[in-house]
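So this first bit is one chain, no partners, the form predicted on its own, shown in structure tokens.
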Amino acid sequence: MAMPEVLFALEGRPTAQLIADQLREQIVKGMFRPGEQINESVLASQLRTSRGPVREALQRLCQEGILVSRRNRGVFVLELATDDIREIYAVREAVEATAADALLDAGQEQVRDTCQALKAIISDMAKQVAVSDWQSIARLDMQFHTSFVAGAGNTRLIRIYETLAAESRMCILNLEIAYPRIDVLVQEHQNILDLLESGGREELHKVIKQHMQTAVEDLTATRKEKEVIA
């Protein structure tokens, strides 16, 4: 498959950083495929730029697991099958429950300021859902979560779940899944929001777990009604 003709602009001299943040989010955007392959060189000539920081920025997404590098062959989006969405979504499940916990300890303020940030979030959801922008609502979805886990001030954890966020939009948009039950989608994030501001930590896992086991549900499902239809 060609590479996009146009794939982003960037301003000034690019950076390996700052071309493996913006190639990410093309990814997860489903403008590059699952399984096809990222030419380093075509890249470098689409960006103005020399290869050496095309050639880090694409390590870096290596490292993370977004892309992945075969012996002579060369770098490739990364091709998601059932069991990894399963373990991307048991992995969410143990680094969302550690950071609530976190959070929980953490005292009133932390709790607060964390809230006001999810609040937020669920408000720009619902103006998403309303309008059925799939784009959107998974960013948002994904923005959500993030922002749960990165309350917890934990900076090791945020970068473990910053590259689960990927994955998990790669789940979505590159199944092209409309999510099957929008009309709860914001209220399961409104629940969450709800048991946190209360501190009410047993239940508030319990409705973490229960959330990932849905999304893998929708996710393996959905995966298995397109191979059937393929």
The other form holds:
Number of protein chains: 2
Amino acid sequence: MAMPEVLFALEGRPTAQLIADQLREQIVKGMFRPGEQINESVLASQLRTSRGPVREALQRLCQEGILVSRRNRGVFVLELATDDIREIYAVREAVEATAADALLDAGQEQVRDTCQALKAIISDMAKQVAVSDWQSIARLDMQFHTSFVAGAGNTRLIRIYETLAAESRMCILNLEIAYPRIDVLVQEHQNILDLLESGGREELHKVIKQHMQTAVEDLTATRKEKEVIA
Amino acid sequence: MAMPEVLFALEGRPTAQLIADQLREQIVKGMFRPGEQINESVLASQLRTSRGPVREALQRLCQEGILVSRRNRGVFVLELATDDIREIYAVREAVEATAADALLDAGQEQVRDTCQALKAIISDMAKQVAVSDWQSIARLDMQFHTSFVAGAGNTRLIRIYETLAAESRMCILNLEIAYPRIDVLVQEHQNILDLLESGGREELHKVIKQHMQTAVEDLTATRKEKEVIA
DNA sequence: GAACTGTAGATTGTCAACAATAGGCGATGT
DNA sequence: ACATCGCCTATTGTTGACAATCTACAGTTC
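And the form predicted in complex with a further copy of the same chain, for comparison with the form predicted on its own?
Now the complete complex, all chains and molecules, led by this one.
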């Protein structure tokens, strides 16, 4: 039988996941303040659905960790403490280092494909830096790292990293002070790309570690400033 | 006011999470076969509750990855392929190595507390090995590693590892061939404990890597045998 | 006036009925 | 006999109503 292969199976995912994806995007974009309560009823009416699917989506996000649930009180947007930042970036460093090793071990072709994707992202990033679109820069920054990890092809690593990426975006946005080292941002990512392409494993590990450490320093520093103000 | 501090706040956790925890334990114990469908209605009646909370719990487990959801079909127990085993143990290696570093950096006291917990687990493990209680051995094996990671105190690392631990137990049970190297099992864990205590960072990394590699080899080997039979 | 208590409002937690969908199975036609 | 079509049933997906719980506020008492 002549199966038309052009038609892709419209794999309608579970509704709760679609809602969760939308909501996560809204949260990391900063549409909800940290600590803010998520009201099920208003969310349900906004999405033109009932509370059931909404509750299921919220459960997912609680499991992910970007929402916290208090019994009989509801769910609230995660409030990130300084220790959380350190945790997140420590795990990110480990995951990216693992992804780097797996990628380099996987062979030249896989590395090349990944590099191609990363180049495109860096190119976009440079454009957004030129017009100072912080929202897009944050998105592309995480997209770069997510694509990097995705290149390794380990689905569990990818799933783990997606949560970390969401939390990282929350760190950046909630502090409301975007990238203090904007001038070197593109260059830093280009460094990672170059080292991946040249296959310098040790240097790659080192630059990833450096990248995370400076991020933590920047984020905790701006956080300290805010504390002084408050 | 004289607040009686002896009373601890009974922080009743969300019902869905309680159900999810119970169900996860049942799954990793092998009460459900891989690929088997989880019927919401029967589960709800077994738990003396309605389908709502059950569905929420199932959502959580889908997010974790030990269940897979197919739209309008329901949720099924994850079927582990050989590649999954490799993925799981690769990530476990990375997480444990990261935990080891964090633990050694955290200071002597934290290391000592962790070692004490690990010693107790090894002791229990030896007892169960003596009576060949495979179910308990598998549980204690993962409890050892989970406690090891927990020692580092990184909540995100712990949460990540709990899922990996659940998947690992599924690997072991679903293959239905427990520990081929039962004689060295206790010794291997004792090695990890000793190296943690002595602070040998590089050796610790190496032995963790070795531990995971042999596990993958054992699991994939027994899997191959089964394929031949089937 | 301060502290405690009881009530009111809002929000979450739970439930049972209803609707929709996918796969199984038999009927039908070639 | 084989393939196809259409119904049928079991199960999931969704909904609105109801119950339980918490916070806030007002009333009451000392």
